[in-house]
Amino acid sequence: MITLHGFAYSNYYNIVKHVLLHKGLTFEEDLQYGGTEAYVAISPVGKIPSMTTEDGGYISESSVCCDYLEDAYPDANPLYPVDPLARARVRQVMKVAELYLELPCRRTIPYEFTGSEVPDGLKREIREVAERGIKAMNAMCVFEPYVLGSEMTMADIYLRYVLKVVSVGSEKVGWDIIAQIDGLAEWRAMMADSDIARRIDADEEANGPGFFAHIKERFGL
């Protein structure tokens, strides 16, 4: 059986979990916060999530896990178009959302955990990168009703959970990034209105106390 290793408060964990649920695959969850030698044995750089495949192999990195699931189970509610160019455009949205929206906003997470103010210099750096991502997303995405048109793709799942961190970053820098992308707020509400999304959101909320207890213990907060 497929095993997903990680924790439900992680947006990257939830990307893979959403794909597994969307494709209707049987899997089990293994609560892991990382940071141990045992975990590095199944995730080479210790990142969340990682996954054990049905044949006992280990893989990590959310996008790699998602691509594996699509390749290994191509007939189970596919999330990539057949056309190579269309597939590349899905991956393009995923990459831009990660590099130019999520990663700069992730730099605010330590300040969120400690309740401290983000330095003005860092706010400017985040805005400079995010502005490039906003411009690209407005050029690439149509939200009719999904990110790239009438069919839901991997880009929809990826973007939904990327925005979890973008929301935190927006609040910490005092700039609503989501409002700068045309149609994104409406799309986000639509994506939240599904049984899968509600299940994942509920599991995330339930894991919150355990995750923050782990953070406080690990970093002495």
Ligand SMILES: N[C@@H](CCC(=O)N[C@@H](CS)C(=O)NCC(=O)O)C(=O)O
Second form
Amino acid sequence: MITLHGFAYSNYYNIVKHVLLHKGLTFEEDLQYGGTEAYVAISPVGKIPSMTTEDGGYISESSVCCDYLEDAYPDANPLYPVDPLARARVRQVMKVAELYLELPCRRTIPYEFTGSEVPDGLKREIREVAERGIKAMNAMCVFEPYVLGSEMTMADIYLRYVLKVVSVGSEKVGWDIIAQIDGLAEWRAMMADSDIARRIDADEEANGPGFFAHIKERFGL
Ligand SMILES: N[C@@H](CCC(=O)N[C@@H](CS)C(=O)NCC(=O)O)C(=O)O
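Could I see the form predicted in complex with this ligand next, after the form predicted on its own?
Expanding to the full complex; the earlier chain stays at the top.
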């Protein structure tokens, strides 16, 4: 059976979990917070999530896990179009959302956890990168009703969980990034309205106390 390693408070973990649920694949969850030698043996960078495949292989990096699941189970509720260019466009949205929205906003997380102000210089840096992401997302996404048109793709799932960190970043920087992308807020509300999204959000909330207890113990916050 597939095993998903990580914790439900992680937005990257939830991307892969959503894909597994969408595709109707049988999997088990292994609660891991990382930071141990044993975990690095299954996830080379030590990050969450990682996955043990049905045949016992280990893989990590959320977008790689998504691609693996599509390649290994192509007939189970596909999330990529068949046409190579259309597939590449799905991946383009995922990549832009990760590099130019999630990663800059992620830099505010330590400040969120410690309840401190983000320095002005860092705010400027985040804004500079996110401005490129916003421009690109406005050029690429149609939200009719899904990110790239009438079919739900991997980009919809990926973007939903990228926005969890973008919300934190927006709040810490004092600039509503989501409002800068046309149609994104409405699409986000639509994406929250599914049994899978509700299950993932409930699991995330339930993991909150455990996750913060772990952070407190590990980093002395
Ligand atoms: N590029 C990675 C990022 C994963 C990531 O940043 N995960 C966080 C949890 S949401 C993590 O493991 N943080 C701990 C660390 O950076 O050591 C992916 O797509 O899976």
